[in-house]
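First comes one chain, alone, set out as structure tokens in the form predicted on its own.
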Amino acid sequence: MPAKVVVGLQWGDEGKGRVIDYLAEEADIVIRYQGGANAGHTVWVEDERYIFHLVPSGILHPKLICLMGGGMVVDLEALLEEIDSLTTKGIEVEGRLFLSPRAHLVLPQHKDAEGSWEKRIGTTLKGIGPAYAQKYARLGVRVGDILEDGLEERLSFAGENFQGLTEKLRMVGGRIKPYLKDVEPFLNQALKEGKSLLFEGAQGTLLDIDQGTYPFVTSSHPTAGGACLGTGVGPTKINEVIGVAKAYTTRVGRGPFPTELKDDLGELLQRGGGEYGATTGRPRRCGWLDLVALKYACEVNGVDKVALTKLDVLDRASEIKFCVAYLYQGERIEGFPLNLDHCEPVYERLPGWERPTKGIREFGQLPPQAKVYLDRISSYIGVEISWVFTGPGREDVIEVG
């Protein structure tokens, strides 16, 4: 497993954290490459639930090195709170977790500014968008800047009232200094030494600033290409891309969602899947699986294998529907359009299995109807499903084939 990238194939919340935790058994280093504390990656270990916002999900494996790349935007106080929480739970962090000095800071003004954005597009109010906006305007402040001379000048460029903030950042910098590492040369050297790297994306493909459902997107690149941009590892070094998708579709916040269910079945999926944001607690909108969007996401990421999560949430459905095309102004659309607004889903139907699949760990034990559903997904998107997750536990996974 030299260098693998794990990406979300929907609007985030696909279960990337638990897939990273599962694959991390064979890795030496896990690297988070974009986003900030707007992420909420949930991992269950026995009866303990861990939610990661900034720290890579691989931290629960004691021998792993976990890195946070320069493509991230980081609220240092939130990071220290997360580190303290893990330490309290007996997870060794210092000496294993490192942050690139190239990552940009989320400052108080960024959180203040995001309030007006939330009303228009729906955000987590963590200051992520404004932080990235200043980064690309070349007015941002990087993590490494707080330990350098000229911090006051950098803060003034950012429009921040640096009276008092400078001292606060210097104090936080003292605590964060042991965690700083030049991530980019470290990773490239690790590859030369034959180490196994696992790149962890946050959010999902349909939230990518370029490839997603703009403007209802995040401010970074959750796609596989973002792994290179956010870590300094060249694209020729990536060996495999693993895409993660749910057996149905969810979305948080505003934006088009052709297969959304606004009836009792949508509420059933929401309750059965525990579809509430790990970061904000907001209920997720739920709907049938959109294969048009899923195929598009596989293509733009160059996905080699798919991990499908939450198959068991569909256990009670007597019929399974999935979108294979759209109708727009009476015209059938096979591909993923520029705008999903006013697109109506064209469905295929399969009988449900109406049997428990939760906790099944052998492919042969799945109901025949579930196998047919998985085969139809694979044949449509042109990528094999290599793992099927049937519950929240670490062991609730089927390795297919």
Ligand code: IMP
Contents of the next structure:
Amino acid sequence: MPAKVVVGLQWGDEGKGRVIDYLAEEADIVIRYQGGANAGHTVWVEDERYIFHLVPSGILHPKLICLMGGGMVVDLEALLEEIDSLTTKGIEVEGRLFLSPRAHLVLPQHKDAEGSWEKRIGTTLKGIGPAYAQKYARLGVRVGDILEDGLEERLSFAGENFQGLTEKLRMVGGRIKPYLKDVEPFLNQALKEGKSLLFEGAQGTLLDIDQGTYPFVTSSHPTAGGACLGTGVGPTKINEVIGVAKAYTTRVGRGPFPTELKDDLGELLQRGGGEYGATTGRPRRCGWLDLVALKYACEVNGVDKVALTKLDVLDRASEIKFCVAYLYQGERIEGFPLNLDHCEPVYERLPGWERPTKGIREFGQLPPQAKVYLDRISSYIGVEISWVFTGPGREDVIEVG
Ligand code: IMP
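The structure above corresponds to the form predicted on its own; please provide the structure of the form predicted in complex with the named molecule.
Full complex below, order starting with the chain above.
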């Protein structure tokens, strides 16, 4: 397993954390490449739930090195809290977790400034948009800058009131210093030594600033290309892209969602799937699987294999619907449009299986209707489903042969 990227194929919350945790068995290094504490990657180990916001989900594997790339925006206090909470739970972090000095800081003003963005887009209020806006305006402050001379000047360019903040950052800097590493040369050397790398995308393709449903997106590149931009590893070094999708669709925050269910069934998915934001606690909007969007996401990421999560959440549905085209101004379209607003879903239907699939680990044990559903998905998107996840437990997975 040389270099693989794991990306979300929907609007985030596809279950990337648990897929990373599963694939991390064979990896040497796991690397987050974009976003910040807006992510909430959940992993269950027996009865213990871990939610990672900044730290890569691979940290639960004791021998792994976990890196946070320069493409991220980092709230250092939030990172220290996450480190402390892992340490309290007995997970050794020091010497295994490293952060690129190139990552940008999320500063107090970024969180303060987010009110109007939150109203319009439904953001997570973690300062993400303002931090990236400042980075691209070339007025940002990088993690490594807090240990250098000239921090005051950088903070004043950034428009921060640096009185008091400089001191605070230098103090935090003292604690964060052992965690700093030049991620780019480290990874390229690791590749030369034949180490296995697993890149962990946060959010999802439809939240990508360029490929997503703009402006209802995040401010970074969750797509596979972002792994190269955010870590300094060239595209020729990536061997495989694994896309993660739920067996239905969810979205948090505002923005178009053609297959959204605003009825009892939507609520059933919300309750059955525990669809509440891991970062903000907000209820997630739920709906049927959108194959037009999924096919588009597979294309823009160059997905080689799909991991489908939460199949068991559909166990109680008497009928399964999935979107195969949109009606836009009375016309049927099968491509992914510039704006999803006003697109009506065109559905295909299949009978539900109406029996438990939870915890099934063998493909042969799936109900025939579930197999038909999986088959229809992979034939539409043109990519094989290589794993089907059937429950939150670490072992609840089918490796499709
Ligand atoms: P921001 O990333 O906080 O700026 O939020 C932009 C949009 O992306 C909002 O609709 C958020 O709800 C959504 N979002 C950000 N991070 C995640 C995530 O990790 N999972 C799902 N949605 C997210």
